[in-house]
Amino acid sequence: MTLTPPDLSVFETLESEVRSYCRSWPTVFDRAQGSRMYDEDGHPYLDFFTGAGSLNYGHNNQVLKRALLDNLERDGVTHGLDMSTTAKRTFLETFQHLILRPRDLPYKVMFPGPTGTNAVEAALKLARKAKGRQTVVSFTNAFHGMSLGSLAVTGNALKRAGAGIPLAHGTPMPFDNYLGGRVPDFLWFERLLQDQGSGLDHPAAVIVETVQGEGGINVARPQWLRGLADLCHRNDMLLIVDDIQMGCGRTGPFFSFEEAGITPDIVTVSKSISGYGLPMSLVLFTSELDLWEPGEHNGTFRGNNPAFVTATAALDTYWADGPAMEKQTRAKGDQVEQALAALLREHPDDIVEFRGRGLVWGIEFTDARRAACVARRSFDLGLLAETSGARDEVVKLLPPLTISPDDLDEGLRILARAVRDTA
């Protein structure tokens, strides 16, 4: 769409080679509102990426922005570590009233560092402290973050290799349908637990994503998640659900595990919990697991007060009306599913399948290279979408939960054209 080449010189000469998303979308973005971003020449792009799931309520949401500006204008606390502040109190009270109590979730709330991987590190540390064991079981194609503990329970070989040291105390097991339904659920896992000669040290915990985002939009069945929860209970292992990308309504309900009817021992939340893209993360756990000594796990930015303000506004705006937000997300999810079903019928030899829940969807291509071509052509046509999966074989769709049906339809039509154009 860009008519003149953007000036990328300062990024290319001064910024590290580690940058990635900017290579897929070679323009300079200047502003954003709702479901669209605009480059410095004013060209619009529908955003089906939403900050890797950090902007469930869209860019510069007007209600959340007003709350943030009001707080800044009155000189509200912007940095307070874990000190008690009015913003934190209001968030905790709202979170308890609108999210925890209606779901009968008996959780304490911990604020680790501001990123998702900070939350995962804290969850792993707490599980090991509570059980006095080191091993944590994860799943094939899992992604839990880029710090060392999180990488140890991540499946992607390229990301793991970046650690530069052995990644210990993590053991992978097959995710739901990893073996194509040829083996009963948890047969291998349970056999290893029962066999004293298996070599598997008894795990402290199991960590799982209900929908694997970076792994290729692999959706766990509710019965599989219930079976996993039962396995953990019977074998004295804690169940950790990583809801960092799939929480905050992305799959429909506020927590992605609600559909399965399970109550994890520990839950990690980040990305869209602030509602505005401000760094913030939570670790939720049952009271009996609150074994921390004061300051035993800390961080300078573990209490992001501006994020408390926008998070409270998001909860009040979108989650005070019971199931209304969930119903809207499911309806838009049906709209996406119908469009992808039509795309599959049109290109049966090119598309393996599509899969998803709520407003997270993936399209797997027969030729893994095709996904990157479709994503690039989508960008040329004014749509931002990334790829995921072990071979980047999946085009991943994460539109804002607040996107209008018309904008959603426009983005899906652009995607369909991109598939046709790259055939």
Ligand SMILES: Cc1ncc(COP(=O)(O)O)c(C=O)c1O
The other form holds:
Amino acid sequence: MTLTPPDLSVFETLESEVRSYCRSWPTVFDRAQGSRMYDEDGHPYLDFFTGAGSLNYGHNNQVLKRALLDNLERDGVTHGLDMSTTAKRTFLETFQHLILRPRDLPYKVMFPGPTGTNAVEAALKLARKAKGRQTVVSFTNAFHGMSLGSLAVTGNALKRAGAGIPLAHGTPMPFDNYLGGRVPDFLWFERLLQDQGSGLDHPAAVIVETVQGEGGINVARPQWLRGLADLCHRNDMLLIVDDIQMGCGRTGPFFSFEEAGITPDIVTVSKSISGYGLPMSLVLFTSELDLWEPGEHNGTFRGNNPAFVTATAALDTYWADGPAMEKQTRAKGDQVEQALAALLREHPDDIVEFRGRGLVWGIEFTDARRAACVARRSFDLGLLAETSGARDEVVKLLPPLTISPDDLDEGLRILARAVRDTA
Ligand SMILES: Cc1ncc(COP(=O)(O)O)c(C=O)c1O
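Can you give me the structure for the form predicted together with the named molecule, which would complement the form predicted alone we have just seen?
Now the complete complex, all chains and molecules, led by this one.
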């Protein structure tokens, strides 16, 4: 699509080789609004990646932007460590009123460092402290972040190897459907817990994503999640739901575990909680688990006040109206599902299956290399979509929840053309 080659020289010479997403999308982005990003030449790209799920309400959302600009103009506190501020008070009150109370969720709110992985680190520390045990069970193909504690409960071999030291005290178990439904749920896990000879140190906690985003859009069934909650309860293990990518309405309801009717002991939230792409994270847990000493998990950027302002505006705008947001997301999800069903009918040999919930979908290709070709061709045609899965075999779709049905349709048509063009 780009006519003049973009000037990427400073990125290629000065920026570290660790850069990654820019390799999939070799242009220089300049502006973004709603469901579209624009490069320096003004070429528009429909964004079905949304900052890895951190822009559920679209780019530069007008309502959130107004709240942010108003706060900057009145010299509202920008940096405040974890001091009490007006913006934090308003966020906490709004979160309590619109999210926790209507769902009967008995959580206290912790602000860890602003990244998802820091929320996971805090959750793991707290679980280990509460139970006085070290082992945490995670699942095959899980992704929980890139710092050492989070990597120890992450599946991906390349990312784990980056740690450079042994990753200890994490034990992987099969995620839902990992064994193709041939084995009853939790047979292996339960057996290891019961058998004094199994070698499994009794875990402090289990950490799970209800839909594995980086792991290839693997969707856990509600009954599997209920079975897991029950297993944790019966065996005195805390259940941590990592809702960093799938929370904030991505799967429909505000929290992705609502559909299963479970109440995790600890929940991590990040990415779209600020709604504007500003870094912000939460760890939620019941009062009995609030065992922290003051400052025991500390950090300079635990009080990102501009993020509290946009987070409050996002909750007021999209979550004050009961189930309206969830209904809209489900309707758009149906639109995606129908388009993907047609794509599968057209390419039965190339596509293994598609899967998803709400507005997160994945298309698994028979040949993993094809997924990268489809993502690359989509970029050429003006659509941003990434790959995920252990072999990057899945094209992952994460459009903004606020996308119009017409834009959604346009993106799905580009995707279908990209699949056809790469046959
Ligand atoms: C489920 C989950 N947990 C944790 C993280 C880590 O978040 P961050 O990249 O902000 O550290 C991610 C990031 O993709 C994620 O998807």
